[in-house]
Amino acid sequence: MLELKKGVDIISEVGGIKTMDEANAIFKKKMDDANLAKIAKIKTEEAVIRIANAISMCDPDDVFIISDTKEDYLHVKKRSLETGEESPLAIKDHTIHFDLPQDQGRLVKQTFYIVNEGEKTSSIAKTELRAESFKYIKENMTGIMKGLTMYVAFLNRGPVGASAAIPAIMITSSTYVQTSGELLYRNVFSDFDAEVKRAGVFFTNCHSQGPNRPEDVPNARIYMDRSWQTTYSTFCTYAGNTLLLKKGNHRFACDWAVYQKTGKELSEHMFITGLTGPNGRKTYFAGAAPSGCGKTTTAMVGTDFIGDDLAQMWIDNSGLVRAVNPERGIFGIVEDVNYEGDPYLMKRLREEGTEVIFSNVLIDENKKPRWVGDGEPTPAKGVNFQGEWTPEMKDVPMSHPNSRCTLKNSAIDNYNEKDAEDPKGVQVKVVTYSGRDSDTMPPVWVAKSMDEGVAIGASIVSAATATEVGATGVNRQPWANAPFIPGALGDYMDAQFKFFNNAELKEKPIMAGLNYFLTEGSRGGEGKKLLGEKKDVKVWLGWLELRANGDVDAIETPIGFIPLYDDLKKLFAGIDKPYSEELYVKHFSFYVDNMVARLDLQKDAWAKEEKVPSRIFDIYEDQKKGLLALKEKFGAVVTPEQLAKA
């Protein structure tokens, strides 16, 4: 078990702040009387003298408390282009944010969980001992925010009054941080001491960026303290990094689930989306994919977009799966991103009607923002995150690969606000799990059971992605989750087979696994071309609505349930796009030898974790008996025909 508040709170210590008493001292050494104001109708205790504890610890030069008003909001976003944290671009309310050469990602290697002594937690987590930690931010979080102004928000990781939803403070110097967390989560300043009561938990977020200069970002740290609930950020704007209501509390949100709410809740990194089936039937997904694998992609294909990168479920009283989105928007990667394949997305990001901020993007003569795969002749020059760029810089691509973009999904015309905000989430009946697999498993697959539909999620393996600095080649990704899982990875697999064998869950969901990524070298071809295209994306997912509702019949197979041709047929001429027999063969004939390989690695990397669940390694070996009898009957490479037959 994670015990909470345990071993010294680092915010607290260095602060010095223990009373109401002393907390409105320093409110008053720092506010002006329209903040004291405000400051005083936040009530929880616990939360102000965190705030007053970041105060003193920091010693802006004055603090800016963000209420719900419009009128704050625009305070802030008028300080930002002030101060050129974000430029205006050629369309109204559009703007533009570069974040530093080295600060272009997750810096995985500088990111830490702050533990205790004898503290588990996951095997691929770095970890800093508690002492070491509270050294480092009292030498470097001291009067970090001197010459600056303080801004204090008060936000929401999903509706007010959700089941799964939990209240944060997030506290910076940043107002780029604060506009793009006012776009991606709801801002609850009325609303949070009852979100706190009812949640039973808040979180607390504290980011400067300090002098914001390049020598600084070799001593950037990002730490997750998970007994106190507390981040620290510093010497780094990029938003994976500095906005911490994001990964940072996503990370707080998996430990409340794993181990304050075991087998009743789960925390994800899944988009939610809705598809109409026939007669207009709804049916809503959540889908895990690691960062740059088609994740915003396949939400956007959805009828009834709820998000793109993170989902917070729990089981209702009627036994149903639900979910809600922990945010309101997109931070999304927008290379690629173009009008063939992202149309509702593209649209927001060439019109007026919503408010955007780019990120690391090229901006050319006309103050327009470009990236690699827009879909438009490449400009003569412009200005992108390492200074004037032309065509003629070989090695400095248009740019950078994790360029984003940050809006609220209400603009997305396909975005259900209704279900979105919804405080009783949307019901989940496909759950699926996907990630970069060149050559191994099919386009789509249905698990047999639940402990088969937990075995999918967890053996996700994917290509290192821009997202994160430094990363390179091949990784396992585990639910898509294991970076962001704090504690033990055999502790959120038993957590994963609790919630879905919960005797409570009437209405059990299909899960499946997704993968767009087969290559034509791995299918009897030449090269790395893909055996499909984006559109494709909604073909997999309508064959999965169909099947969630009973309304189409499988091949049975050792991994799971895949697709007869004739009804994918019928879903690709309902793209405008024919399907040949051929192409169904490349895409679901069984590679055995390629399938073992994969469950042996896994079943191996799954064996040198503490606590798994003896589960997983049955499941492993089972599929792998059944794959063996087929090539022991048909040979290495196994057709649909033949799966059938067997």
Given for the second form:
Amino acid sequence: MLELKKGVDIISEVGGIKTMDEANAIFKKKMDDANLAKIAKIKTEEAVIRIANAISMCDPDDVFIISDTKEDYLHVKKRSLETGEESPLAIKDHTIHFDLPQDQGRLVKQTFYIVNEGEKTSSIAKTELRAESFKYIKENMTGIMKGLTMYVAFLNRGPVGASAAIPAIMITSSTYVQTSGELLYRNVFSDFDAEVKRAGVFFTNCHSQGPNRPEDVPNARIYMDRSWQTTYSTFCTYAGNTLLLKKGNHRFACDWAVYQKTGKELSEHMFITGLTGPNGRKTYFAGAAPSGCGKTTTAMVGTDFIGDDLAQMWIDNSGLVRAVNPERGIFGIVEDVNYEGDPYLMKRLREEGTEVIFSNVLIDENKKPRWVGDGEPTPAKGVNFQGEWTPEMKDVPMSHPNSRCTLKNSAIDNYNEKDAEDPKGVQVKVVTYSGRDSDTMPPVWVAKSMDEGVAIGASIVSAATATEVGATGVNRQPWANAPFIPGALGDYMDAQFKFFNNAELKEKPIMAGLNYFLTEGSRGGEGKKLLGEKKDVKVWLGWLELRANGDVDAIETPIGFIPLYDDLKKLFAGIDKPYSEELYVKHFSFYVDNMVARLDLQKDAWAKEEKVPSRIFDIYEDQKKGLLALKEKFGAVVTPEQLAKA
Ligand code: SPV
Ligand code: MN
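Please supply the corresponding structure for the form predicted together with sulfopyruvate (SPV) (the preceding block corresponds to the form predicted on its own).
Below is the entire complex, every chain and molecule, led by the chain shown above.
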């Protein structure tokens, strides 16, 4: 169990403000009349006092409250352009923001949960005892905003009124963080009090970039105080480290789902997208993938895009799994985004019509943003995250692999705004899990039971990507959510089993694994070339759409159901691509030794964790037995035809 409001509340202790009178006194010192009038509209005293404490601690020159008027937003945007946090590009409403070269991804080694003595946390999380964090925050955040303006926004993680939506306050001296926040989250200045009442909780985020110099980045910290649902972030600007409504509050939402709403809610690192099937029916998917593994691309392949990064899910009164996107925008990786693979997104990055904030791409002489894999000839020169760049600089990529674009989903042509904004959420009929797995799992398979579905999520592995500074090798990535699970992973697994086996659940989703990253080399050929292309995603999702609605048969195997060749061939024809039986055999043959090794790796890793439900070990054992029996009969490589016979 996680005990909330336990231990010293650092922001209150450092800020020292306890009453509304004290809060109003500091507001008067730091705000003009217009801003005083705005803050007076917020009636949740606990929130108001937290803001006063942030002011008292950070000591900005002045404070700007971002209400939900266009005028307020434009003021912040204008300041962002004046201070240079953003610079204009050739296309109207497109801007570039650069993070320091040392701050191009999540600073995992400088990210900590603030914990109380004896508190259980995830085995892969970095933690710091409250007293230590208190000391750092007091020393480094006191007066951190001297000479700067503090901006305060009231945002929601989900549509107003949605069962699993949670409101949050974002306090920062960075205009870029606020302009990004406005694109990514719903501004609920006018609904904030009602949302706090409905949700019974709100999150607080306090960030300052300070002087924003390279020499300060080693001293940067990203803190999540689980007990007080408050984040602190210093000396960095990369949105993954600073815009903590995203991954900082996602971590608190995970805690909330696991400990406060056990078995009733989930808070996942998942896209949400719909696919139109036969006769116009719509089937919604929620799919997990580690950072930098094609989650945005998969989301946009749908006919009804809802979200590309996070999902808040719950079981509604009629027993259906529902999901909302806590966000309303994309903070997406741009590398390899081009007209061929991502036409909807590319259109918004190359044409006028919506506000876009690019980060850490190259800006050429014509103020055009350019990135690796954009499908255009390399420019002769430009400026990127390191400074001046020319193609001769072989060790510096044209754009950082984690360079991003931030924009509202409503600009994307296949966004289903009506469903996305509906507080009832969309019904999830397919849950998928994927990773970056070059040699073991097939492109798609469906769990035979809810328990085995939970096991698929628990068993994701992925090669490191550029979203985490300093990450290397192939790592376990349980539910693709592991970096954001604060508590014991065993508790999280238990909550997954409880959710998907909840007796209230009347219509169970199907649960599936996806893998786009099998290579030629792992399937009897040579090299690291992938066995597929981005557009194949449509086929794998299309097959799952049919399977979820009972329209296709499948081959039953020890790890789950895999597709029949003829069904895939038809789906490939739908994307104008021939699909040979030879490729099918490469995709879906079981390399039993790899699979067994994977099961053993998972079993051994989970055995080292505390409080892991024993069910997971039974599932691994059963699957291993089944696979070894196949090997005995057919050898180490078992073809789909042999799987069908077995
Ligand atoms: C991810 O890395 O999973 C992201 C971007 O979605 S970040 O905000 O860095 O988490
Ligand atoms: Mn993410």
